[in-house]
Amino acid sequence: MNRALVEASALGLLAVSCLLLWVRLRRAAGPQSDGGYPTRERLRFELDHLRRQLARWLTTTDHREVGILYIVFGTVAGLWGGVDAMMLRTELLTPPTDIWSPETYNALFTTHGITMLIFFVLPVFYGVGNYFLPLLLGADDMAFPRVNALGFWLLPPALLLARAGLFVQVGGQLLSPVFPQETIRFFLTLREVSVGWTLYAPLSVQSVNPQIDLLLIGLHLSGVATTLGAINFIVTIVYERAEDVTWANLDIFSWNMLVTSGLVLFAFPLLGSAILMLLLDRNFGTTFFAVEGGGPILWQHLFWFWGHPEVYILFLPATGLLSTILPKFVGRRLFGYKFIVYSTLGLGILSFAVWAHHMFTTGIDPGIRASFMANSIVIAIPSAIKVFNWLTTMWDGDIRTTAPLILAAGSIGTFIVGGVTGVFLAVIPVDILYHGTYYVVGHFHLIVVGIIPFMMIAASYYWYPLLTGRWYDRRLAQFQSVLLIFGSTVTFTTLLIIGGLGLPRRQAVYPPEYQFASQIATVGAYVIGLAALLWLYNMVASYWQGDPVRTTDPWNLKATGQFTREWQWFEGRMVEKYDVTPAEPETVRPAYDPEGEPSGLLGGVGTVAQTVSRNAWMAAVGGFVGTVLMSGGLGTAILIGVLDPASFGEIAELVGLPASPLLGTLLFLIGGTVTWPLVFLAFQEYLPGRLLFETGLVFATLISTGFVVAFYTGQAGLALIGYVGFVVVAHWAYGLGLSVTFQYLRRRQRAKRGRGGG
């Protein structure tokens, strides 16, 4: 089957359907004269109106209009990438290649990955940020409005360059019956890129398809646009905030956009450089990625140094939306605001320290692999903190089962499954076993589909009254939300299972015994596609036919004190434009109990920077005291021979250093002084224990089990009993030292504040 014509026809049908629906609904919404026949004057007026509107949208620098342009562009790209996904899943209905050729299948998953990751997700989040960030910050506009518009208008040509192969292919097939092949050789030469979205060398260097060059130029252009947008967000958040918006009360979505923009500044310029090097290798004979130069592995290092932070560039804005929207529908303020900010910062930093876990199978040094394995496991901690805080926010809340809430709750569930399965992949032997299977596809998509589109759609429902002044069909939205969660769960958990059974990914042909499971996954993908179309219909139809919003507080947020700045702006506009009386809730109750606010160990008063430095200082002091106390118990264990000091050498080996017991002991002491106290600081509010020292003992007991397993060297009998006993007692000493020191410092800090010392 001809892929180019099928895909172009599908996209054309989708575009025409949306246009016809828009025109029909628009006409139905407006009054008709002369029995419905428009007059010549009216047609002329409409043409003039269209020209004015076109000029306005092409030249606008207003942040809200640029935001809408970003969202529309990202939606179009998302639908395009979605069509790719439907086509490749259709091929997998049967084990042999019945519909597309293997090369076409390769092209489909290549273009699906590139379109979704580069042209769908971030443009949509940039659109949401453009529209709402200035409103949330109390700013008039983005810091650099013209740069903002320029950044957007670089994206459409970038997408057309990246996907030019499709149009050129269709053009060649239409022209071939008329012109000789030699005349239209250009149209017959270009093909959609099929080397995989990672563009691994040497395949991407040696491929003769000129579309790869156009794709690289398009990616470079999109990188420039993304970097311009990131600079604009950072400057806007830092310098354009209203006077009463501080770092301590900055809304959580702005925090996430700030960290995301920081990641973009460090990651995308490197990708741009790597792309230029690849272009030079392909066209000018340089050897950056040839064996005689840097080698093919260099491309993987450069690509994944961008690629893994890119995952968090896509993920963090979604978590920001989740943290923003979820509290509104459970009637409670976000639990642990500061810890979610810390976890966001932690994810941003750690995301640059895990890239090589994508390369465990390339034969890189075992010591380096071990250190990246450790980093990849540690990065689960800040993600877990977010999940705990979301669940705690929902706990005992006044839950309203609206479409945004359904999608937010679904996001937490799919993210937990996707995140936990990712922790297993961080372990070297597991990764080597499953690296080339559908397990990776299932894990990755449970995160990127299980939270990113979910929260995009949730945000569209939540802010739809503000954006359009109308309500969407809320029953259809609830049904669509459930359908989307169901389809995603069926599709990607099935891929996890068949990947766990060993089915290789990226192959158009597969063994017949996997056919039924593959068909289930494909049906689930169709359900996702149906849910996407229902959302699109709801958005378009409701724009003209939705019930007008007649209140300034559509979600009754004033009742719980969560009437945030963007809704205050909306209320002001409703009052000014429609003379609507500001809404007053029938009952009011606080969205949080100040006594139950997670205060951190030292009370959490002050800016975020002050709190971070204060907690780090306290952790270091408490950790030092606890480590000194613990060293007595471990030292005694070594002296009586139940603990082998050589086992400490494995710690040094784990981070790529020589297996020296001295180096290992030094690292152990550093971990006891710095790392574990910070972990205790993050989790102490979730551990059982009425008093702090009880919580410290629980924490010490938990981490002692890890020590017992990690440092076990084959002891048996009484030696084993002595080993376990001394380890547990030493850790209890550590927990007591840690918690008692924290308690003392907290009391001292409160006394200082009570005297007015800050």
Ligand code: HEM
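Only the largest set of C-alpha atoms that superpose within 1.5 Å between the two forms is called the rigid core. Positions refer to the first chain, counted from 1. This is a predicted model, so every value here is computed, not measured. Compared with the form predicted in complex with the ligand:
After superposition on the rigid core, the Cα atom of residue 69 is displaced by less than 2 Å between these two forms. Once both forms are fitted on their rigid core, the CA atom of residue 464 lies less than 2 Å apart between these two forms. With the core held fixed, residue 644 shows a CA shift of 2 Å or greater between these two forms.
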Contents of the next structure:
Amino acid sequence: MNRALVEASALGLLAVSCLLLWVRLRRAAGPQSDGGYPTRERLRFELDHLRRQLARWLTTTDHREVGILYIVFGTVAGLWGGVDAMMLRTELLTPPTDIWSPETYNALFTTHGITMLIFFVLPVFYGVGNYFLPLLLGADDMAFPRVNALGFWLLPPALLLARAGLFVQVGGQLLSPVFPQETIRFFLTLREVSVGWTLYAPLSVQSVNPQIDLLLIGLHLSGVATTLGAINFIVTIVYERAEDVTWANLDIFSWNMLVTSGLVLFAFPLLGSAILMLLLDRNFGTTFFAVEGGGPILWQHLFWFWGHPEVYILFLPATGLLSTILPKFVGRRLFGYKFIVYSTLGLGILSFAVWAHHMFTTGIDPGIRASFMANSIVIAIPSAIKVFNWLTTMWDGDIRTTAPLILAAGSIGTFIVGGVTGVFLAVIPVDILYHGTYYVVGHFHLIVVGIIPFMMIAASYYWYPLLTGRWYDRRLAQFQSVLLIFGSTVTFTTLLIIGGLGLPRRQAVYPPEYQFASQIATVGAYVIGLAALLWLYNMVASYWQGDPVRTTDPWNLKATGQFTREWQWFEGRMVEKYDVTPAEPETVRPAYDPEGEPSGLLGGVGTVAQTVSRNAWMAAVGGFVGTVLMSGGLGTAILIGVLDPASFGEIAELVGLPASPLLGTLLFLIGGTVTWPLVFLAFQEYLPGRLLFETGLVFATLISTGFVVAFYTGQAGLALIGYVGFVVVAHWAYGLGLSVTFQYLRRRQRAKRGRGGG
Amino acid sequence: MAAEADDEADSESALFTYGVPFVGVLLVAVGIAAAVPGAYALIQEDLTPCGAPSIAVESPEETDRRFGDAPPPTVDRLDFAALAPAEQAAFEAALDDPIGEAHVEGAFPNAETFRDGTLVTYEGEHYYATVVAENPCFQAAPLQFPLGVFAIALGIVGILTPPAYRRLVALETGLE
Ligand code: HEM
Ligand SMILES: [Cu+2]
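How about the form predicted in complex with the ligand, since we already have the form predicted on its own?
Let us now look at the entire complex, which starts with that chain.
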């Protein structure tokens, strides 16, 4: 299938739906218009407003606005890389390469890796850092506001350069019916890079695709941007702290950003140099990575000397968020603050001493190899310290199962599995067996998905009231969090297992025995994708529709003495802007009380028989509505061929009439309108369900089993699944139609009686 | 505020607030996995040259670089003139293609030789050519698409259950 078009349309669709949702909600939230046609003045006003907003966002140097820009940019990149991931998993639904071509698959895992690692994670964390560090440190702004803005604005062109291939390819496809091949040769030449995100020489040197050069320039640009940001964070943390913020009480997230920035400062310049060398090798005939020159292995050393610290650059801010957010929802202080800080510093330093564990199979000197193995095992210790401190923080705590807590707890779980599987990989003989398998993919995704985006999302919920002054939809958020954890666990533990069985990674083709496992992983990945969409919807919709925050302490942090600086800033702003009194949060009980339900839902005293006779005609109307609804479902089932219409003839036979489908259908209608509603009325009190429609659903499910047996005509495989699915759903429609119509009629009758009586 | 939300969630049916949408999401996920490839199977013949393997042809210089002066005898040799028409067309198209690949659309009698990699003699020069992708056609059960769509639709109903549920609760409790 045509990958470029599919991906571009998927992204376009996502962007357009977000925009539409935003505009619609904004319109709904704004002051009510008079319902007239938009006038010219209004239009001009809107355009003016748009222009002013655009100028503001393009030129801002305010740390909070730059922070938002970073977060939005990172989210866009994350969704883009996510679309790549979904497309990867789609190809893997079947063993052969029959959905995308192998070349396309190679391009997908390459761009997926690069987009996620370079353009998604760090920009989002830089955004969070930009927004919150000055608030946490008591600083007015970042140390160098303009450098800050500059650092951000290098990123969009970097992303476009890195992924230009997609647009050029789409362009070529749109142009090719109109222009001769020669004129648009450029468009037909570029395509997305497919050499793997690690850009190993000699393949990356020899591949002709000029998009590799653009990618290298884009990566270099993003490296410069990252370094600028890191310098800014370091200077801000060291020099811009308020009087009372000392190294001993510096908050844990700032500590993590400081260490991360230090790592960036030492790692990224190296990547920049390596990239330039590769660019020179490709275009100017140098021989840094040629066999006659430095050799292809040199690239691997330079790359991983950056690459392993990069792993911690991505991971440390997430642990900082975890250490920040977790204590707030268990009502206890972070256990072992000092040890967490030391472990972070330890990780930072050790992370420069383990790079060759990515190269165990290249045949480096066994003595050196063994020392890298030792270092790699040692690096597990600081991580383990963090885990124990988190667990101890939660121990015996007063846990509030909000969405941020669910995500924090989930992160600890997935991180433990991801981390422990990593320790195995640090062991040379194990790595030699498994480094080229899905075991590796499972291991690192349990971290790059299982803690990094988890904590980003947790932070977005935790600080949403502060960012927007509104609440997100909390039920949806809890649901989404569970979904995300579930999807990730299913997907990536499956990958661990099939990797353990030896399935190689980076392959579009695989042996058929792995198909079922692979399909499970794909369905899990789609669940992750849907969870991401729910999160996006919650963020966008709640911005306009969420309940306004009416207290200065939305998370009730004062009660446990954890009302940290950013919330104090929030309180100050609330007091200043809305004149809210910084009071203790009040407790309000919800109105709906399940115990207050009357026991007989049909609202009557007396025997079952009385109930039935009093309500029979309403039940019959309900039954008729239900039957009509149900026919829709059964009709569709007949249409796609999973239900045999001839089987209706058998009902007639059952009651002793000739086996005609027409007679059968008639009987079916009578049954649906008269018999089953009466049975329902008689038995509903004994069926589970608090409310009538719940009981109706239970009833419908029960009778559907009878239907399934009675109308079965030997369907097998997919047809059987379809048959059962349609029958059950059609019965649900029946149950709902019956109970809701019944309830509606009863309500009207009561209202009438009420009016007549009063 | 937060405490209030928690209590609100407790007093509602956990089944309809979390359970049903959860199953709904699973159904949508399975439905996508069935419907997207299912739909693709229906239209792919119009979209792609499936069933037509791609070959890659290397220029004489690249071929020299690959083998040096003497290609090993295990590499088969073919003469351009002896190739089938579809093979010839694909070979020439690959020479014109910026990345040197083309589909063999039609009879492919030398497929086995191409799969192993072969030297083709064309206008006096040697070109190394191989099959780089088989491009098999995607096979799907005919019911896969409609059932996938059904699962997606049903799943969406499941995901939208919580608000509908609250409305139904309001309808019934409005009675009292
Ligand atoms: C949405 C959830 C995700 C899914 C379903 C997913 C799935 C995949 C798959 C199927 C592969 C290719 C496996 C192979 O054929 O070898 C892959 C590779 C990779 N993924 Fe993800 N991924 C997800 C999220 C992420 C995130 C958030 C990151 C980074 C922050 C990431 C980083 C990578 C990297 C670095 C590779 C290796 C690429 C290469 O081999 O060149 N992934 N992922
Ligand atoms: Cu590493």
